[in-house]
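To begin, one chain is listed below as structure tokens, in the form predicted alone.
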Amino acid sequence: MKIEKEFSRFAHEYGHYNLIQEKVTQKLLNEISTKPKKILDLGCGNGSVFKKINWEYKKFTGIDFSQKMLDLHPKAENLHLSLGDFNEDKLFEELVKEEFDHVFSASSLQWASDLDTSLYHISQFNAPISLAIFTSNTFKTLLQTAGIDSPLKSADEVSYFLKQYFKCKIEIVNYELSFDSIEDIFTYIKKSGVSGGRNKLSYKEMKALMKNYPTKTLEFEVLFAFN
């Protein structure tokens, strides 16, 4: 299943699953140090960053690849909602004729297909960059109990992607979520959207990792890049 079918099929309850790209998206706007005026928001979602600026703007353009997203998503006047994939040069080919302020993106970008072709567009616009990636160790005592590898890049990787392009600060940062029970964690899994739809274990699997899985929490792990 495409990611973008994923996030669509799961859009209606996506705010109730959301709890860690919340805070994702509350960091990224406690690290600016502006009140920029025109504003992109890159895999804009339901509305997580548009939703906690508190000053004016001029304008608001927020991008996503799931129409059922983007319908979730508040409307405000000078604000620009548009169906695109942050995988397609054309979407880029378009905005860079746009003048922006600053370009956010939280909790989408691990999704890239060429992380390093998307950060090279992104930092065509000349703008600051507020960031927030889920890296590899994401899940990691589920993937180890699993013995999968993870879909994310590691840290380390998108810290050298960025590096080619910004002058920024990195910052890691490790959350958890804890669980009433193992089921409740697999349905947060699938309804979040963190796991992107990439489900690589059978039914069967699926079943033996609940019924060895050692604990009741999630790890995630956000890297953040800020100039």
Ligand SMILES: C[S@@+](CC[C@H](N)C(=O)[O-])C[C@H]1O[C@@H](n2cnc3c(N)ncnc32)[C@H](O)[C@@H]1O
Given for the second form:
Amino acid sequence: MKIEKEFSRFAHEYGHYNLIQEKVTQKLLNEISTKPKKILDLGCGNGSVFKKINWEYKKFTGIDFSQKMLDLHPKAENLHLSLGDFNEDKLFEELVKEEFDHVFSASSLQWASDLDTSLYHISQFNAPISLAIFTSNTFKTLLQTAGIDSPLKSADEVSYFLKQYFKCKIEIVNYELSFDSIEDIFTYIKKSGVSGGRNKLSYKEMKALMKNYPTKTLEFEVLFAFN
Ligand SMILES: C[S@@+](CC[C@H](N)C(=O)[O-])C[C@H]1O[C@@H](n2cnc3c(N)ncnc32)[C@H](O)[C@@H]1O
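The structure above corresponds to the form predicted alone; please give the structure of the form predicted in complex with the ligand next.
Below is the entire complex, every chain and molecule, led by the chain shown above.
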């Protein structure tokens, strides 16, 4: 397991709320040495994988359970966008009838309610994978300060599940994003989608956390799996 660290600065004025996700997708694409023609992207969101594909493909299938995100995805010929939930067997029962020669999932599978089962289904495509999954050291200091457990699985847990179904290279990358103010940090958390809409704190607790949070940085931990 290779561990890397990377630091960035949050450019507030540009509204780069998906700065880390963009870096994550870029890394997934940098690691791929083939030019797959039939591509599946699970949790495709607003198209960060699709936008970075710079080769000719035959069919790109993007799946997301949010119509609002799909509405933001670019549209193109041979691009098929579908509403679908990777927590549901019926999505995979349909998808497995098709053939894919690469499966991407960028910054999405951390929200699988049963990661083991979702990974099993992904393995049934018998296709190379490029997966990036946020893990429990994301927002580590913030969660410690608030005294709450991460809703995310640890890198060890995710690696364990992956190794059951794939022979793959696993890499953990720690990113750090620095901000001008604590307020910017909380705006970022709300708007970036990294928290998956899970907000366990009351207004009062949030105020106390903003007062006590010791740094102006946020940590992210992402597990990459490729084969
Ligand atoms: C942080 S965004 C990442 C989007 C895009 N892949 C990227 O790299 O920018 C997570 C995406 O996963 C989608 N998502 C979360 N849970 C899902 C599920 N169970 N099934 C399908 N999509 C899901 C969300 O709607 C959202 O678009």
